[in-house]
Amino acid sequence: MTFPESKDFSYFFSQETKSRRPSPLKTCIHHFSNPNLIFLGGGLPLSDYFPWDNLSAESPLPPFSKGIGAPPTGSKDDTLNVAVKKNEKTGNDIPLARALQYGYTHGQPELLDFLRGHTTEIHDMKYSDWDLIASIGNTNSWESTLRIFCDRGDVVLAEEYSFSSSLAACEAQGVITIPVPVDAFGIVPEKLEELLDNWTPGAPKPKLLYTIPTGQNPTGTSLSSERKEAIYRVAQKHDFLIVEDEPYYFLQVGNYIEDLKKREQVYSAPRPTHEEFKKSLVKSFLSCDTDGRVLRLDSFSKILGPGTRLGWITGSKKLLKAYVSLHEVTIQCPSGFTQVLVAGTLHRWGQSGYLDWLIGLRHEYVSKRDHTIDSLAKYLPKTEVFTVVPPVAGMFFTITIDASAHPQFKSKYNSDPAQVENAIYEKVVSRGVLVVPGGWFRTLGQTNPPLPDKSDKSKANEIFFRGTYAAVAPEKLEEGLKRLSNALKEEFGLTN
C-alpha cells in the first residue's frame, strides 16, 4: 500500500528553531568515511588513541525460559555474548572505533535499522516519510521538543497531573502548561474538546499536547485506543501536535483479576505468541496519525536500564530534521558505548527475541501489580475514604483520599486538603515508607487573558499519593504497603 507524505507543520517551529542554521562542520562529516579522501577537516581524534580495543558483555539468551531476571550462567544454553572489536565490522555490530568518534547525531545506523524494524512491527504507520532518531532518553527528548516548538509565552496542554520534571522543563522555558481533565482512564476527550471549543478569544492557542498515555506518571491511568482516536480528531480540529511520552508502553499488564482461581488460570496459560502479544497492545497515537502531527518519545530506561541513557524519537522527517540540528549543538549524540552494547544485544536477540524479552518483562510486572493490589486490599482500611483503581499498565499505583474525612479537616487544617496531604506525607515517612504526594505533580498554568475555570468542584477535597511496585522485592513491597496502611489508619482515626 502506498501512503501519502506527512503534512508540513514547520509553522509550529519556535523562533530559535527558525533562526538555527546547519552547523557548517557537520555538513562535511559524511566525508570522513570516504577511504579515498584524506580527512583534515574536523577535530576527530585518531582512533588508535582510544584505549579500549574491544567491548564485551553477557546477557540472557532468548526465549528467556527461566524468566528475564535469571542471570546468565555462561552456558551456551542460557547466555548470549556480545563482543565488539575496535576496528572490525561484523554483521550488524557497530565498530567501537566509529562509536567512540564524533558524528552520527541521528544515532548509529545499525541501532536505527533495528528500531525501524521494531517500529514497523509494533505501530501501524499511515504516512510514508516517517523516521526515527536516537536521543539520550525521554527527558532529553521532551526538553528538545520544547526548544524546537515553543517560545516564551507559548501554551502546552498536559494531563492535570503530569510528570514533575516535564512540567519543570516547561516552566524554565517560560512555556504555559494548561491542565486537561482526566478520569480513571486518562484524558477525557469530550472535556479536552470542550476546553478548546471554549478557549478565551485572544489567548494563545496550544501548540502541543503532552501526554503520558500508558501507565501515566503519576496517576497510573492508561488511554484506550478509542480515546486516542477521539483525542487525535480533536488535535486535527484545533490544529496542535501530540507528543506521546511512552517509557511504560510495554509494561501493559491487563485488567486486575480479583478471583484467585481465575487469576491462576491466566497465570498458568501458555505464554502468548508474538502475534497475540502485539495484538494485546493498545493502539499508539503514532498508529492513529495520518498527518504526521504525532511525535513519539520512546526509551530503553524502563525496558533495559535507566543508565543506558538511550531512547528514540519517531515522527515526520520534516520535524525530525529540526531535532538533529538542535542535537548537533547540544548532546552531539548518545553514548557510543551504550549504542554498541544495546545494538549488539538487540541484533543478536533479533526482533523475535526482543519480543520474548518484552513478554517476559510484562509477566514480571503483572505479578508485581497483582501483589500490590492484593496487599492494599489486605491492609488498607475498608472505607470509602480511600480508593484504589488497579492500574492496567506502568509502574505506579495511586491511593485517592477524601481529605474532608480527616477528623481534624476543619479544626486543624482549615478545610485545606493541601495541609492534610502534607500531614499524611510526614506521617508515612515517619513510619518508614515513602510515597509521593499527588500535589507535587499538579499542572498549573493560565493564559492571558485567562481561560474560564472548568475545574471539577466535586473533587476539590480529593488528594492522592503515588507509589511504585517496581523498586523493591515482593516482601519489602508488602511490608511497605502495610506500613502505609497503618499510617493512614492512625492519621484518620480508623480501627478496621
The other form holds:
2 protein chains.
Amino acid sequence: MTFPESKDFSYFFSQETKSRRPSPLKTCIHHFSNPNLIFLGGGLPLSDYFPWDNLSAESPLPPFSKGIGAPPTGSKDDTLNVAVKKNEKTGNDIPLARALQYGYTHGQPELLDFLRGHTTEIHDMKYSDWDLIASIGNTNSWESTLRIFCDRGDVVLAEEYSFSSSLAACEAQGVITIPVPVDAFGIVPEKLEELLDNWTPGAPKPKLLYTIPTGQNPTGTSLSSERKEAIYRVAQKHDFLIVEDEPYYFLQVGNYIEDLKKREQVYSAPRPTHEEFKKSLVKSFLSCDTDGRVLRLDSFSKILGPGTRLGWITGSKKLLKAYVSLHEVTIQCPSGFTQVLVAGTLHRWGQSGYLDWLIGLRHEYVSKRDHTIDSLAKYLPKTEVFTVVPPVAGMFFTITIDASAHPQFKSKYNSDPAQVENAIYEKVVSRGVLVVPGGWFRTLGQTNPPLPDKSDKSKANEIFFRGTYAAVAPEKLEEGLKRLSNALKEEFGLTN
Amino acid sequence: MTFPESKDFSYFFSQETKSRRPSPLKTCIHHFSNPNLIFLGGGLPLSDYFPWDNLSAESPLPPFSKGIGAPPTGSKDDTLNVAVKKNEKTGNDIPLARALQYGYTHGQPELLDFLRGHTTEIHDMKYSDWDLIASIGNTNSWESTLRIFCDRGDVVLAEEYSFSSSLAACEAQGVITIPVPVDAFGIVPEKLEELLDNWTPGAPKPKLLYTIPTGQNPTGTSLSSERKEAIYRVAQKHDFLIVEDEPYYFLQVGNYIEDLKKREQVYSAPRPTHEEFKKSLVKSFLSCDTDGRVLRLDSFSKILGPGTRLGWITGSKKLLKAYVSLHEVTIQCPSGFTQVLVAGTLHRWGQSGYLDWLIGLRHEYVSKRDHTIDSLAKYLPKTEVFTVVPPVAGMFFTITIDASAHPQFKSKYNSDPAQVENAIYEKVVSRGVLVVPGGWFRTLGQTNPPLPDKSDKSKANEIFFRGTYAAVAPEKLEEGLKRLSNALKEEFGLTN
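Same protein, different condition: the form predicted on its own was shown, now please give the form predicted together with another copy of the chain.
In what comes next, the whole complex appears, and the chain from above leads the way.
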C-alpha cells in the first residue's frame, strides 16, 4: 500500500524559522568524505587527536529473565559486552572516530536505522514522507518546537495541568497557553471542540496542541485510542498541529486489579509475546496521523536513563527540516559517546531484545503502581474527601482532595483551596514525605482568547497532589505513603 | 588578596530572561538526596533500571611523549584505562548511576572541580564571584547567550567577518550584528571606539561584543593582550558585555619562522615547561575583567573531540544564573556518558597531564601551520595579488586576493569582487580542493545604527578565502595547497 505525502504546514512556522537560511558552510562539510576533493573547508580536527579508543560498557542480556533491574554478573549468560573501536566499522556499531567528529546533525545513521525499525514496529505510519531525527531529550525538543512554530503572542493548547517546565518554556517565550479541560481519562475531545468552536473571533487561534497522552504529567491520566482519534479530528477541523510528548509511553501498566486472587492469576500468566505486547499498547497520535500534523517527542530518559540526554523526534520530513536547521546552530547533535553506547547496546539487543526490555520495564512499573494503590487503600482515611484514580500508565499517581472538607477551610483559609493546598504541602514535608501540589502545574491561559468555562462548578474546591512511585524502592514507598496518609489525616482532623 | 564582587549587569537581560521564574519543581528535586525525606516528588527512575555498568575507555598516558596522535598500544607505558563503575564512588570519578540520573544542571561536581582548577591555572580572575557551568559546546552557548540577553531589534558587535553559524543565530533571532573593523591582528580598538563614540543618537546601543579572539574564524587573526585591554576599556566606557568564544585558545602556535635553520633551532629546543607554556599564552578577556562583564565560552571540540558535545561557560555567578535557568528548560545538562569519560580522563591525567596534552596539541598545529605557509610560499604565484599573513593561532589561514587584478574583472565580472570570489570558488572546487569564500562570513550590519565607514577604500576590491590545515594529513594538505595555487594561477592567467 502506498501512502500519500504529508501536507505542507510551513505556514505555521515562526518568524525565526522563516528567516533561517540554509548555511552554505554546512553544505560544504558534506564534501568532507569526498575522496576526490581535498577538504580544506571546515575546522574539523583530525580524529588522531581524539584521545579515546576501545570504548566499552556492560549491559544485561535479553530476554532479561531475572528482571531488568538485576545487575549483570559478568557471566556470558546474563552479561553483554558493548565494545566499540575507534577506527573499525563493525556490524551496526558507530566507529568512535566518526561519533566524536562533527557532522550528522540528524543523528548517526546506525542509531536512526534502529529507531526507524522500532517506529515501524510500534506505530502505524499513514503518510509516506515521515522520518525521525535524534534529539537530546524531550525538554529540549519541546522548547525547540516552540521556537520553530511560535512567535510572541502565539497560542498553544495544553492539558489543564501540565509539566511545569513545558509551561515555563511557553511563558518565557511569550507564548500563551490555553488550558484544555481534562477528566480522569485526559483531554475531553468534546470540550476541546467546544472551546475551539467558540473561539473569540479575531483572536489568534492555536498553532499547537501540546499533550502528554500517556501517564500524563502531573495528572497520571492516559488518553484512549478513541479519544486520540476524536482529538485528531478536531485538529483537522480547526487546523492545528499536535505535539505528543511521550516519555512514559512504554509504561502502560494496564488496569489496576483490586482483587488479589484475580491479580495473581493475571500476573502469573506467562510473559506476553512481542505481538501481544505491541497489541496491548494504546494507539499513538502518530498512528492517527494522515496529514503529517503530528510531531512525536520520544525520549530514552525513562527507558534507559535520563543522563543519556538522548531522544528522537518523529514527524513529516517537511517539518523535521526546521528542527535540523535549528539544531545546526544549537545542539548540533547528541553526544557521540551516548550515540555509540546506546546504538551499540540496542543493535546487540536487537528489536526483539528491546521489546523484551520494554516488557520487563513495564512489569516493574506494574508492581510499583499496584503497591502504591494498595498502600493508599490501606492507609488513606476512608472518606470521599480523598480520591485516587489508579493510573494505567506512567510514573505518577494523584490524590484529589476536596479542600472544602478541611475543618478550617473558612475560618483559617478564607475558603481558598490554594491556601489549603499550601498548608497540606507544608504539613506533608514536615512529616517526612514529598509530594507536589497540583497548583504548580496549572496551565494559565491569558486574557485575550477565551478561557474555557469552568463548567463543573462542583470541582471548584478540588485540589490535588502528584506523587511518583518511580523514584524510591518498595519499602520506602510504602513508608512514604503511610506518612503521607497520616499527615492528611492530621491535617483534616480524621482518625479512621 | 581579596577581590571585589562582580557588578550587576542584569539590566542587559532579554525580556525572555526577565520573565523566567524559578521552577518550584526544580527546588523540590534537591530534596532527592535528603535521607530523612521520602521523595515521591519527581519522575526520577530508579538507577537499577539504567542498563550499563563498568564503562571504560582507553586513552594515551601523559606526558604523551610519542606525540598526542600516537595511538595507545595497550601497554601500561602509554595506555591509561579509564574505567568507571555504576555504583561506586572512587576517587574523582563520577559514578555512572549519578551521571545517568536527572539533576546537576550546572554539570557534575567532579567535572566542574577540574575545570575550576584549570581556570585558575590559565586565567587571572579579578573578581570574587566567578564560576563556570558545563555546556554542550560553544555553538549552543552562543545561541543561548543571544536568548539570554537579546530581544528582537537588539544590537551586537562582531568582527567584520565572523563564524557563519554565530551570525546565522543572530539573524534568525532578529538581532542586528554590527561589524567591527579588523586588520591582520583582529579588532582595531581605536576603530571600535570611534564606531561607538559616533553612534547615532537614539539608536539602540550594543549589548554584546561577540569575538573569537584567538585564531579567529574565518580570518585566522589573533588579538594581542594589549588590544584586549584596550577593547575592554571601550566596553567599560560604552557599557557592553564581551563574549569571548575561544575554541582555538590553546592552538597558539607562535610566530611563523621563515628561516629553516632558525626554525629548526627553535623547534628542537626542549619541550616547554608548564610554566613556560602558561606564560606563552595570550591574556584572555577573562583575565582583563574586573567588572564581571566577560562571558567566556570554552569547548572541548578542538581539544578532545567535537562529538563530546561538551564545553563550559565562565563568568560571574550573577550572569551564569540565567544560563542555568535556560538550561533547565532546554539542554538540562551535557550527556552523562560524556561527563563520566571526560572527567575520568582529565582527573587521571591531572592538571599537569592536561597541560601536557595542550602542549602536545599545540605542537601538532605548529607543524601544520608551518607546512601550510611553506607550501603556499612554494606554490602560490609570486605576485602582490595574493597575500598570506601567517596565523599565530587556530586552524585557519586566509589568502587575500586583489579581485581587481583578475584579467576579466571589468569585462566579465562588472568590476564586482563578489563575482570574482564566486568564480574562484567554482574553479578551485572543480580542481579538487575546497576552501571557503570569505563572503560567506560577512557580518551584515543593518540600517538603523550606523555602519562603520569603509575608511580604507584601497581595500574595496579585496576578497579572501579561508582554508584550514586541521582537517587533513600533511601529504594531502600539500597536494591540496598545490591544487589551490594552480587553480588561482589559472584563474588569474599567471604562469610563475
